[in-house]
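Single chain ahead, by itself, as structure tokens, in the form predicted on its own.
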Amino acid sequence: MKQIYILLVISLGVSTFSCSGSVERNVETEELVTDSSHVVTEALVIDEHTLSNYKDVVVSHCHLSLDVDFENEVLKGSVLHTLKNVSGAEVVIFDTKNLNIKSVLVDGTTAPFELGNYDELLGTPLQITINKDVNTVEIFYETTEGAEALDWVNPKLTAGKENPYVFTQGQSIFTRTWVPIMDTPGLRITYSADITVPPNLLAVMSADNPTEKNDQGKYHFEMSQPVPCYLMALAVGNLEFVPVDERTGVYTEPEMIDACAFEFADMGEMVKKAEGLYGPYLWGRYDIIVLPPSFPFGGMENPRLTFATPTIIAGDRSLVSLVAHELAHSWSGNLVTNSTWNDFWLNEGFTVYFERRIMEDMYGKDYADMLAILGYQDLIRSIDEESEADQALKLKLNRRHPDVGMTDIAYEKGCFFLKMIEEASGRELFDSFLKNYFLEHKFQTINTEEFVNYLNAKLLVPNKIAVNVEEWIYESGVPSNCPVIESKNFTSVEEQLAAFGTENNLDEINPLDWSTHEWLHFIRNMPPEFSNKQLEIIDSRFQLTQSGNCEIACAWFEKSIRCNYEAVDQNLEKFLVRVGRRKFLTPLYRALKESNRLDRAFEIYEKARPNYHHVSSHTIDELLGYSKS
């Protein structure tokens, strides 16, 4: 069905309530009309996950002056916001959560402030009296034990076992727990920082970075391109740096530096491949820091410095698609950003599509097809687990944490939606469209309706391409025109698995040249009726319980739990205590719960929980119904 969108902009005056009373805002309404009589009327997007008045008082730059106090596990100092009162507001409101606010200066003069009512989801609004000509607001504060963004890593959990370590994780709404800020992806700011740390440690940020320590432990940072504040990031530890090429390199602890440098040897070439697809890399350097295992994600696309989990260090460069993913975010997400968390798919669906294009250019179509099939398997699993409302690309997250929308719906359904458009339009035309999309929206935010309007105007309507855009974006499930990917590699795996299953003959399985992806397909496709004897035969031959590849280990542990293969139990516990990546934790604890082993899940979790970042522990708390009390 062809969809023609007409843009109508109407200026309105509305009143929105804040904790300090009513704030007058100018709001535009976008009315998008399709030929199916579907009408989407949307007020100029106000992010429902911020308490700030970021449309009324616009921050353009912030400067952090912070001391990193490992003894007390706090950051203390100030943040200076440069801003403009565009609406004549009498107060400026910043997001905070569990911060200790000491004092406030407005244009260098002490000013009154008020903390509003605490909201368990959104935190506490910090309201500061201002005038219409205000230029700066400086807030003096300390973090507290409730700083959900911060992970103060016990030295024993680092690679070196001796030095403390701290890192931040701002996405989605955690930046407000370490900086008083307008915490919304709908506002882009530049930032700078002066960070003081113990002299034996190195500080790095999502900004221009030093490559070696200095004697004073004082470091200055500049991020001269505007970014949403969830991309502000800090890490401090016993770090070393090694270059990969003239504009890429790796930070990590000395004990891991050689292994990481080997794993990421192709990183510079990836940047070139990405540029060949969708235009110049606009962020200067592209470096990676490999963090301690408590990091809750595979990677975080902090500009200029991707934060990455050590679980991708497999020793054979088999998991580097994660690097391609985080690199792709330098265009989709960092350059063009979802304006609210309801539009999260605009960040991640585009990035998965771009990631697989990079991998295809680097390692061939067969390799990329395997990734796509595994992604489709993940998508179907998410469809089975999520409510119908949460199966749509455009989310409705009001009064829910944005993290609940960070599922494979956004990543994989978003990717397959773009793949479908590519197939309908042809790759050459679609590549030209995407390249112009990134160019024309660089350093801007965008919502779903704005993207659909652009898609129709620039690609679908001029080229008379009829596709079911509304069904993909606003409806549940996977549409019938989802691209079908085939892989001769996976077909071979399936044939070998079937042959083994009839006779338990290991000679039928020949995995000498298998990649991680073929092993995952093998394990995922083991029939649920496999006996413990069959699992034992496979395990004794291929040592899957002892696998050092975390992707393979996680898949094998989950299959073993669901098949009641108890030989993995000791290694399973070690894995869950050591690894804090939420992608691995969630399916394993869920498998224990659904296999009537909740007591065992709690037994392991009591040991492991102190090693997890808040992002992971919060998810597993809810999954298991865990309470500290």
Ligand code: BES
Second form
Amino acid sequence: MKQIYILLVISLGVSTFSCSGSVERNVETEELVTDSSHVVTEALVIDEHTLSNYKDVVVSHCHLSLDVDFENEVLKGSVLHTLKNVSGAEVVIFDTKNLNIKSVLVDGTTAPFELGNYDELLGTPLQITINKDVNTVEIFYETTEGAEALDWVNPKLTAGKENPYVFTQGQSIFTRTWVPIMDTPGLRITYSADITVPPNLLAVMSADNPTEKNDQGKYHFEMSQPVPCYLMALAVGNLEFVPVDERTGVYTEPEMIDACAFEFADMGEMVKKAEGLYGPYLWGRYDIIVLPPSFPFGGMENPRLTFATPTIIAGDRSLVSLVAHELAHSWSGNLVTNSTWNDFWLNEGFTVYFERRIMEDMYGKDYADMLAILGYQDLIRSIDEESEADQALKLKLNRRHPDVGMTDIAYEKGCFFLKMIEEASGRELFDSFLKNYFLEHKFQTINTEEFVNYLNAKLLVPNKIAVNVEEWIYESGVPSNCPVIESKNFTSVEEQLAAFGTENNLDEINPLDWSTHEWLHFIRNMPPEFSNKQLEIIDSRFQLTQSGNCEIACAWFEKSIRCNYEAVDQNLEKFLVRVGRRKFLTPLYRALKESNRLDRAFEIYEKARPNYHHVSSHTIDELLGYSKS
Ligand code: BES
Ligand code: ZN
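So that was the form predicted on its own. Now I'd like the form predicted together with this ligand, please.
Up next: the whole complex, starting with the chain shown before.
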């Protein structure tokens, strides 16, 4: 069919400098839409979540010189940008948010700078006049209390309870709150850093890392492969390192190091399995740092050093799929990066697919199938919760925070889409396609439409495979050809639950060989009409309220809240006060709210909120309608 191109120019009209009267800048997203497919040309893709002019002036390297001041809870120092004025622009614009900008040097000479209007979502553009031959811009600054990326962890909330701790979380648009930078996944930079910390602490970054403290508390870092700046990361605390094998290892506080080393004993093997699937691991070392429980995510794929929550330390290695996930990002996300946050599923959907393939290679198909079914259940829940427009893989964030897109649509619908193509093409063809995809796009960014073109050109058209790609990517719901996964382990759990029935036949439940996944399936599948008496019977036999496994505890607490089983209340409070992982907080506070226990939710939240990272408190503030006053 003849394709008709329609040029849509959506002017978002962010007049960032209008009040200061100097410059008008419009952020434009330009979309080329055809009548039969969705095509966007790379040159026209502009990330709507940056105020920087990253296409006009291209930064190639950043050097950070920062002092970590725990007393005042600020990072202070400078960032030196090495850049090229590719368009002959008169100004360079960086993203900043809640930063205190002190002064600027352009090619070593003091230069004036201007801050635009503050935008709640995007922050404050920092504009500096440059000439066409400019080489460097150095910005001197301090972070403030409003640094959304930073978690200054109270010593009481660390494992050792004595030393302070700080860590950063850049994804998605938080790097601008600790570094003035062109904060877009559409630009890759190499970086280096000199970080000064109190001498009793160790600093680590998403770079090459020290394994021991030094007396000066001064650490130098190099990340010589280009990365999008949401992957710049820093953690400082009383850290130790233990190797797992020659290429992998664990950083954490001494109190946890043995438990973590035990939990992650398979890490070296995982990297090898991942390489066996989709090609060499290109980042040198692969280490993991286990952070304090306020870390708002399960894991974050900071290159060379995954940041992880301590809630995966279950004592039985049952939650290590998270390591497989963050490791898989070393290909999907870190090597091949979504161009904009609207293409987030390219990062996460591929990673979940890859994660399950690693898990299958490590622990067998039955294991991976259980993970896939739990994932499918999460997807159905997401479809229930999200508006139709947000159920498409390709997002239209339109001035909303990219965080809005962190749902199981991107993760699970994205993964099932790839699984569907795997089934249609056969595993062998699909694997070789994926391997080439990573190889041919390494250290590049890609958007959804470029991916679809590549998929058509390299896999679907040459092999005459006809599948409903457009429906999966641009439409709501779960298409009817979504792969169906079966698990005999889960069928057995369902049978046991049915046999428990309404007569509470406890002897029918034999969980001796159950993994965490079977327990989760068991709890999730308890019928909604279960009485609190029935929960009590199950609890007194299996001690779920006391579970030290955070996944099981969270699922059980949620079920208990919804069935008015109040015996969990004290442990629920302890859990919510200690753990800041948003994935656990959201369903628990939501269950309290929906069970008309908003008062109790507020009572707990008052105590817990100071312990949470901004990412989590922001979400829960909104969920509960909480305002500080
Ligand atoms: N990159 C994500 C975390 C993220 C996404 C942070 C979007 C900020 C914005 C990370 O790889 C991730 O997906 N973590 C998951 C764990 C995973 C096993 C699904 C999480 O934290 O729950
Ligand atoms: Zn991920």
